[in-house]
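Coming up is one lone chain in structure tokens, specifically the form predicted alone.
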Amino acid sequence: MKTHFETPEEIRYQIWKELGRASQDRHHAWRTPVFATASANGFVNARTVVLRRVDAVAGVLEIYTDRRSEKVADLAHRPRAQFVFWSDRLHWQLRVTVTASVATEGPYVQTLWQSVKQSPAARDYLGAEAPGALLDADRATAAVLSDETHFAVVSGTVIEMDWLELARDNHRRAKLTAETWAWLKP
């Protein structure tokens, strides 16, 4: 497989191809990026998430979350976030800055929930306690489930990407938007 791409068009195409593969292949290095948000008190919150869907044409990355999670509160305050991906196979780091929106209801969310609720992941969105809630020792390993779903979809519309390729002879870095490309000093 070719891993060294020369032109901005080749690199851009390959970035979106890898993102698309990552949303489908649970073993892909980009399947679980770091997702960073800013809280109302100015702290940065970063956590690993699962990339669920990629729309290269619209420039959108999606993840699922509990609507009571800290990331949802952060995005309500400041709807900007950043994904950070690393691929050891490609020797690529990709930082993707997005404008994020959170959907908790509607036909699209319900359609996704219908497939998620058939999987073991459904428990993540049915917990009686919100993510990060303190638990006593008796409940530390046994989740208490509720009948209400707390499923939400976070959609990030790409503002820009910062791509870095680490190579023995020459590192390369570029900043790209939907319309632009600029080479940067690595």
Ligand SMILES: Cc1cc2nc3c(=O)[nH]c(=O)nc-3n(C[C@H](O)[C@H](O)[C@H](O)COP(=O)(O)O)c2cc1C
The other form holds:
Amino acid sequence: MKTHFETPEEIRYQIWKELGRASQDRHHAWRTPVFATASANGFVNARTVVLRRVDAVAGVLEIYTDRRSEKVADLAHRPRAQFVFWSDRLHWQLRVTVTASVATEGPYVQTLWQSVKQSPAARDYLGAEAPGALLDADRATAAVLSDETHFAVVSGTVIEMDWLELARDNHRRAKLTAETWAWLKP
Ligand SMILES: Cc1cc2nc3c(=O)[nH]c(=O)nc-3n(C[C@H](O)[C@H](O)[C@H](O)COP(=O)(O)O)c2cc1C
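Same protein, different form: I have the form predicted alone, so give me the form predicted together with the named molecule.
Up next: the whole complex, starting with the chain shown before.
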């Protein structure tokens, strides 16, 4: 299998290929990126998420979340976010800056919820309390579920990527948008 990619076209193609694989393969290192947002009071909020869907043609990355979570409040205030991926196999770090939108209803969200609902992950979106709500000590391990779903889909449209490849002899770094490519000092 080819592991070294030379040209911007090859690298760009491979980045999207790996992102697509990561959304399908739970063992791919890029399956669980860090997703960072900016809070209204000027702080940064970063957390691990699961990469659920990738559309290379539209340039979109999607995650699922609870609509009451802080990341959703952050995005309502400022719809910008960054994904950070690292793969030890590829020796690639990828930072993806996106414009994010949050969908909580409509046919697309309904279709996804119908399938998530059947899975053990459903409980992640059925909590009676919002993520981050204070719990009494005796409640720390027992989630209270409600009938109401708080399932939300966050779609990130890629603005720019920062790609970094670590290698023993020569690190490489590039900034790329849909139309542009610039090599940077790593
Ligand atoms: C491996 C892993 C995967 C996670 N995946 C998600 C996810 O897909 N969506 C999500 O909302 N939270 C996910 N979480 C929980 C978040 O990291 C975070 O704790 C939670 O969403 C609350 O974040 P917030 O209060 O900043 O919104 C995951 C945590 C771990 C450790």
